[in-house]
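In structure tokens, the next block holds one chain alone, the form predicted alone.
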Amino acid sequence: MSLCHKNPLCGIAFYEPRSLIGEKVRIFDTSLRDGEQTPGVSLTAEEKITIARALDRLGVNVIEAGFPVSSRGEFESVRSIAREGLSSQVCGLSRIIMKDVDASLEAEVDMVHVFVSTSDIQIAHTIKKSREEIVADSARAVEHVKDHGRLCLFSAMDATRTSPLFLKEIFKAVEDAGCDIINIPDTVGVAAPSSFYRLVKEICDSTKGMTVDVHCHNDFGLAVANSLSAVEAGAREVQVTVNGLGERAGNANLAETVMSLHSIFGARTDIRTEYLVETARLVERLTDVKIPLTAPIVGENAFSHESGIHSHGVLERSDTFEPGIMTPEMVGHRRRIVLGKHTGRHAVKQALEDAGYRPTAEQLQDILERIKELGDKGKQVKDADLQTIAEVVIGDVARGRQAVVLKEVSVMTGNIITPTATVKAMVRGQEKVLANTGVGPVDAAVKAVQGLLDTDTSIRLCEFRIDAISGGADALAEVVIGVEDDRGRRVSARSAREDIVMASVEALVSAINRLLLLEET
């Protein structure tokens, strides 16, 4: 590793890994094979074809379509994908058993992926053959594939728990048999990046005629790190899955691996990165395995900011609190400023202006306080919530003269108390206080507000609607109130608060103000 080197991709000094600038890395996607082995995931043939088409558009070099010998349905599914005429190479998985290899060949795949266990523990408890038999059978399987003019990839399953000497022996045998690609799988996800680097480099140094590929599992969360270490060591193909699907804790995540190769290492792939988010969401929908909000690259929060300092920074210049060498547009994402208790004035002002609002400093402060109030109660303010709050605080009448300015509202209610509301407000410049009762606290408060008006002002309620616009028992409630005067003119206004009484009073006062302004014109 070189210290404080300037990455030519971004011009920023930092600790940079070994440069792979310009190096080409092939992307082998196994979402339809290992990814479908995710517990609880089962795809129909039509769904697999849909995903295969998306992977082809994304630009993966190889699509491992399935394990043809496993069932008639699987065979038909793999063959259907092979007949799609995709640009990606279509691969079928086979054990080193001739009927497996023949099933893949009959499925018309471009590449046959043959594999066998090579670690002592798996040899002893699964295939129960000698090492000599395993080497001979592997070479025969590869020869059979090559005799039929197909590409062949050979995997030494559980390679990271296999003797390096035996790995070299079996890889030499399949190389002599004409194999095109060898795969070093970390089948149970136990490799550390440093040890995996050494293993892959040792194999790369001893194998000159074949592309070296890796397949890393994520049992300790190191699948992507191990894949990147392998590329540093000389591997030029990596096996990945969309959203990191796969057995147990899954495989190396496609988006994370690709964007790290591009943005940190400067390597090249054929991936059209602008389709990464779209592909991830398609696979999420079809597998019903949800993408975590905090998932790198494709997660909803990957380019989201709430902190006032962070939001202010990215609004001024995105790379202040984002990598810079990767933007949301590069992966088909978008940047979001999330409003909550950590939000600053700058972010709220920007969000309001983007929505078409131009608040005064006083109105902006009022909106900010309401947002923080909701945030303190564990709520995130979405776009619809912000719009409603802005309408309440700014509204149409905020730009003109208000006949009624609300000062204070208090209510009393209970099993033995008649619901009573007291409202204090400035009405046409004069302070007034009025109490009234009703069938409930909202009814009492609405009657009290109506009672504040002059007796010669004829305004009646013609619409009253309450909707919850956020979840939970303390949901943010939106109240819409319509009023009508004696000339038949109607206006409506809305408010949103967790307190339904306050929301109702604010909406009514806003509607009254709008109607009174109409009377003056």
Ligand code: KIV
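Residue numbers count along the first chain shown, from 1. Bear in mind that the values here come from a model prediction, so they are computed numbers and not experimental data. C-alpha atoms forming the largest set that superposes within 1.5 Å between two forms make up the rigid core. Compared with the form predicted in complex with 3-methyl-2-oxobutanoic acid:
- After superposing the rigid core, the Cα of residue 366 is displaced by less than 2 Å between the two forms.
- Core-superposed comparison between the two forms: CA of residue 141 displaced by less than 2 Å.
- Residue 446: CA moves 2 Å or more between the two forms after rigid-core fitting.
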Contents of the next structure:
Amino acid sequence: MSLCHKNPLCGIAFYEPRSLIGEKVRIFDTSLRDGEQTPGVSLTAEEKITIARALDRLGVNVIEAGFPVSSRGEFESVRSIAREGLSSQVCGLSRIIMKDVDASLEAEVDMVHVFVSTSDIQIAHTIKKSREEIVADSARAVEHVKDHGRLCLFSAMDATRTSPLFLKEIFKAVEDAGCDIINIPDTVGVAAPSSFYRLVKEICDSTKGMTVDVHCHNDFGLAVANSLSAVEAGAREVQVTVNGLGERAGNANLAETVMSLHSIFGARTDIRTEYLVETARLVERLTDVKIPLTAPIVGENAFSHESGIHSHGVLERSDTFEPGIMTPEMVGHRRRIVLGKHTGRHAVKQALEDAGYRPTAEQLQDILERIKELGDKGKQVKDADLQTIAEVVIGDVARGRQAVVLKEVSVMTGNIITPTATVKAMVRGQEKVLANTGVGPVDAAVKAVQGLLDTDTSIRLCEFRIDAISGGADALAEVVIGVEDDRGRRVSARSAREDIVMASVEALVSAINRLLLLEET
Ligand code: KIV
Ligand code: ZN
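Moving from the form predicted alone, what structure would you give for the form predicted in complex with 3-methyl-2-oxobutanoic acid?
And the full complex, kicking off with our chain again.
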């Protein structure tokens, strides 16, 4: 156990695997190759170039741009990316077949990624060669790449279901052929962090001259955990994809792997983390694979707080309910206090102050209750909703003296009764109750309110407008009502509620109060 490394005085103690302080890890991005193998994803050459530029700006060390031999279009797009003059190394995938390797070389990549199946199940059912042939062909393919002066990465596909003895044999053969980097793929995502650690350590101990790389699939949701375990075991390159795209359940997620390496393990990469969110959103848009709201680091909710306890804590000091060792600024995100049914006073007060309102304690309580009422109906309160509610509660009418103070409204309506509304209110200090009928519940309620006024107060409705401001059948309705007195003076007021009758009555009462105040002046 050790103390928080960001601020050793903060008193936060936790068990931390900061075993990689200062260690450099290379980030190999395969969004444009394994990521494009995501069922349903297909990118145009222009889209691939756009993503490659974003990955380069993000600072990935390698961009696996595609599988050049697979089609003419794929060849052209890999070559265009290779010709972009990026800082990242550009890599092309090839089987251990000469025509594949030649296609990658002709696509002008910096690195050729040669791969072959090494597990018995894949050898028997897909490539149907002997182990000896596989070793010999792999070594030949690597030599061919090196003869052309390019970097070579060799992958033993399905390594986690391959005999470790055979793995060591084939890695030794490609090392002798001049290979630069060897990759241990968990092709079907069956590794566990502890077993993968042992396998990677064994390979690292037996192959001192080459960088060890890993490629983890997420079939059990362990791709990031396995990649981190591999780095602890000695791997110094990890293959990742933006948003965890890739075959089936995808590959290790770039943002999650990088931020864990930096913030939890203390390792270094060349990633400019402030571009993580922007890059994730670009890839989301171009691939049309949505980032879940709750996705770590780049998800909309990654730094959002709603509960009163959490929001209060975070407003006091952000690391009360955030990791602290990772902030929204670090990854290009923003902190959000979401208003809803779990919201507390502090969060609402802060949101109102940010919007320029200074509510009294009573007004704040009223606004809080209205927000919770909406939250109970499963709605989020957006900025526009908060502003409307604040206007109703803190606006001019609320601040002035009120001739009419609304107490109760009830309506009866249906297809066999005439819509009838009963309104109870204090009118100039005197309690009054009045019922009236109308063509609909809103009309009945408006007439009942008008009836509460003295006969010598002549006020007539001159404007009535309803806007649904937040969508859906249970939308917050904004009602604007204008009233006019017999001297032709007009005022209008607004209110917003889910209940359209209540919104209408509140808007009408506000407008009447404003007009009566005007008459007193
Ligand atoms: O999953 C896998 O094994 C691969 C290889 C090509 C590395 O994608
Ligand atoms: Zn893969």
